[in-house]
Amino acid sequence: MNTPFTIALAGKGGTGKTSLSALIIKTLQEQGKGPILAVDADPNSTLSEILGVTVHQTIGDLREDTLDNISELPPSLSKSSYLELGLEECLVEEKDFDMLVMGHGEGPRCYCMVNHILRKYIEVLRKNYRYVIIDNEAGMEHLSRRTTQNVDILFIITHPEPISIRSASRIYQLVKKLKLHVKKPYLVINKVGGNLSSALKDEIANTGLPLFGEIPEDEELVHLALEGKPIWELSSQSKAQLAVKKFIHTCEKDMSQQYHSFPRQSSG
């Protein structure tokens, strides 16, 4: 087993991180860089819709089902085995990528035991992949719960607006405060309609975050979302798609630590 190259996306709600997550997955898949594990860590679970994936069970569902049925498990079936089998049912297999949806958050019950076992098996599962792409929930909750860990690149997505950039700065400060295992955090400006003003460049400099790049406004991507069509129907000339391809090209030096030949292992 190997350590996958992990890219996570974070940002304020509405900045477009889910669309960018889908574009990264699409680009890697089209370039034959699978196998890829797509993790939808947003309780709204919209990444699966953008990717055109049907999900029947989430990790949140599995967690609740386990606690509901734990007293009825046969003695021959351990809690770990029950959760491992359930995790396999949560995994949706697609062409060159698989998907895992985290689903709703925790309720008032005690989830410590279940979460510990799930984390262990998800860590084993992710090693079957060359790349892991994590679309995090909006805001900073996932950071304070330390669910964004062991990340090679963290893209913090923002709009070209001062208030949005300051929000990105707060996320970055929390990453540092919690001492999360993030190798390279970057700022990404999404939906850029022209040149950035000098005032906006000053705001970016104040974050202390390296600016990785800009994603231009893309009417084609907007129309696709309005029509409820999956990302695969986006044309090769999409402005956002072309920008993400450049992103992946820029990351290739870091990604080169992965093996050129990575045999896909069965999740079952």
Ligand SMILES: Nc1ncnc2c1ncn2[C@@H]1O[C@H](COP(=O)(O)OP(=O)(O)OP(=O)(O)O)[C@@H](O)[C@H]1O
The other form holds:
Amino acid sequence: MNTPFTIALAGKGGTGKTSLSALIIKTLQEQGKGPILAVDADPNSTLSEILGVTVHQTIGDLREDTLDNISELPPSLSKSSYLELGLEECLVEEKDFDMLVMGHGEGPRCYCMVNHILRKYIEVLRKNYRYVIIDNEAGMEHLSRRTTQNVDILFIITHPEPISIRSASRIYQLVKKLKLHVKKPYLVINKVGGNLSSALKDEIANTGLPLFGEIPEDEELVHLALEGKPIWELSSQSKAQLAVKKFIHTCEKDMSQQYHSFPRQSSG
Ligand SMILES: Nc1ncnc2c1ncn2[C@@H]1O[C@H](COP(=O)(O)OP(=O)(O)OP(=O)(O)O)[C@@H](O)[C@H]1O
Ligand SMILES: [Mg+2]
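Having looked at the form predicted on its own, could you now put up the form predicted together with the named molecule?
Next comes the full complex, and the chain you just saw is listed first.
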């Protein structure tokens, strides 16, 4: 059991949250830094597809199913055990990473008890991993629902466009306003095609968010998406993948200065 290193990705629609989540997972897996828990927190989930994972049950399904069946559970099976077993079914096990899909949000019923128990089990489950990577939905709903909690690094992804950067700034303001447990929020500029203009640099400075780095526009990622292929088919020369490798290296250096317990690559 340990405290996993948690990276969450947020940002305006289509900025590259899912692609970058998948690239982080691929890089960590290739570097032998598992076990990794991939959490798809977007109700319109696509992370499983890009990772080539088949999901049979989401946490949303489990919540509904539990409320549907709660009155008919045999006396020997507590609600808590039912949910614990259900959570195991939601977890898809792959090579060096497992995946949990949160699925749809809540309907009009009362989910307090179910959520309370699930939160407890998910908290226990997290401790089995060295890394937890959370791909969030676009917008800020997930922040106001406080699903992005206990995060070491929050990457707010933006395109190199003023409108996208201002949107990232609003996300950052909300993170601060809600006092979310995010140790380090950073801005990441994705799909960079050339040098950033000075106007754009000013826009970035105005956000008050430290800039973590840039990910170049990557033809390979474009083709992969067009052909509907999983991230594993990306070559090791992919520009985006190479940039993500550097990101992970920086995260490790940065965090190891703060946390002695930061997970290190095992020597064998
Ligand atoms: N660095 C990049 N270079 C080229 N294409 C990219 C890059 N990053 C992402 N893309 C492409 O941009 C599109 C949107 O990316 P992605 O689905 O990852 O965004 P998202 O932020 O998760 O979107 P949503 O808000 O809908 O969840 C995809 O077609 C993806 O392949
Ligand atoms: Mg996405």
